[in-house]
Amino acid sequence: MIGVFDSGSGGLSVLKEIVRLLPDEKYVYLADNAHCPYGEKSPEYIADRCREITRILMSKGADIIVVACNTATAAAINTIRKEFDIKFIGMEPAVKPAALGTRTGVIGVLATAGTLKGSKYLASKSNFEDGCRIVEHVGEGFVELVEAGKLSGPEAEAVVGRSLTPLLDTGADTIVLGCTHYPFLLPTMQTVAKGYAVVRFIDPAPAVARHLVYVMVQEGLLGERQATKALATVVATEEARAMGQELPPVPAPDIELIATGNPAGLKALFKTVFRK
């Protein structure tokens, strides 16, 4: 079984990429969103919310975590990672492949403020900003418009434009989305992005599933049939994507859902992502 969290619903549109290629498997999925959002609390705090989870999660059966939610990931993978015996799987931040694909030498990053601060993106962002310049913003009231549904209209958009407009002003032309409910409010920054020259927004979920499966088969967490399967899948989707194709919807999978606050906005954005 493959336990997922975040602070709060965020983190399915990760859950999305992994069932996209493992749709097969059994899954526990766990929303703090009584604790939501994480980007401005103590990384001491975090990494006690996150010990609490992973009880939870290994008491369910899991057998490998993916910490779908990138303040966590910054704030406190190292701790678990070394308290728990089970493999963790941490969000990356997708500086290399912004800094990479950039057209006019500037990337944008959006992110809360814990992730900008965490070590994996400080590193990350040392190794390239000499060959770029990178330009930050806390995506700034992000996390409470995907927790309570309102993912377009005018006041996502007011929202989005308050934070994505400076980088856009700065002349950058890629955006790496550092947290895990901001890809949810895509379509919106695409709205206040229209007026720019051509933006790309690059979503770090994807990698994380292909990482997520390669682990498993190392750890001998997927049948020869399994992992053969999900390989096949990695590519033909890395394929469909470079060719600009649409995906297929993803079926919703074989899952348990848990909040530590009220479900509902959990149990309906769940809906959204894996339409029947």
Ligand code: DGL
Given for the second form:
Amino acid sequence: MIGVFDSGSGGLSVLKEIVRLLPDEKYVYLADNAHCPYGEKSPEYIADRCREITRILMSKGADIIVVACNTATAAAINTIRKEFDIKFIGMEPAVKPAALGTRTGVIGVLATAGTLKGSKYLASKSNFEDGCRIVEHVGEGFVELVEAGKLSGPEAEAVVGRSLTPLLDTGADTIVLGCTHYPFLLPTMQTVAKGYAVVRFIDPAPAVARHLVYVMVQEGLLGERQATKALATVVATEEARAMGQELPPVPAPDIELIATGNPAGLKALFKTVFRK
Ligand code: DGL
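Please move on to the form predicted together with D-glutamic acid, as the form predicted on its own is already shown.
To see the whole picture, the full complex is given below, headed by that same chain.
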């Protein structure tokens, strides 16, 4: 069973890409929405939450855990990797594909304050900032919008515009989505970015899902037939993405959804992410 967690519903953007590759697996997803947002909280606080969540997911039968939260990955994945006898897959800030693909030589990174301070992000930034300019902005209020299910409309556009426009104004043509909540605001971001020269948004979720498949194969957690099927889906999906084709809808998996707070928002977003 694959365990997935986030501070809230944002990790569903990662779960979707995982289920696309592994539709027959069993899942347990935990939204720690009683303690959301994590963005400004201390690494110690987040590590405590991650410990508690790991215990819950393991008690439900998870044999691998995806930390579908950039902030939790930055604050605590090294700690929980030392403390628990289970594999954790974390989020990677997608600076590399952005830096390699920019034409203007400026890339923007939208993430939480915690992620932007994390050593993983700072290391990947320093690897690429010789070749391009990297500008950053916290997505102020983005997590709250997604948790409230306000993904579009004038309020969402105003909130998104306040953090995205300063990045676009620097000439950034590629924006890294460094928080798993943000892909849910992509249509709104595209509306805000209208009028700017071609802007590409990079979501690391498909790469994280591919990495999970490789690790599960290595760990003996995936049978040969499922692994072959997943790799065939990777090829087909990447081809479709490269050609700008719409991807097929992802059917709802066999899943237990857990929220530490009110589950209504999580359940509502889940229904929009997965085909019935
Ligand atoms: N979805 C989150 C992330 O990827 C958490 C954001 C938050 O709780 O502030 O960072």
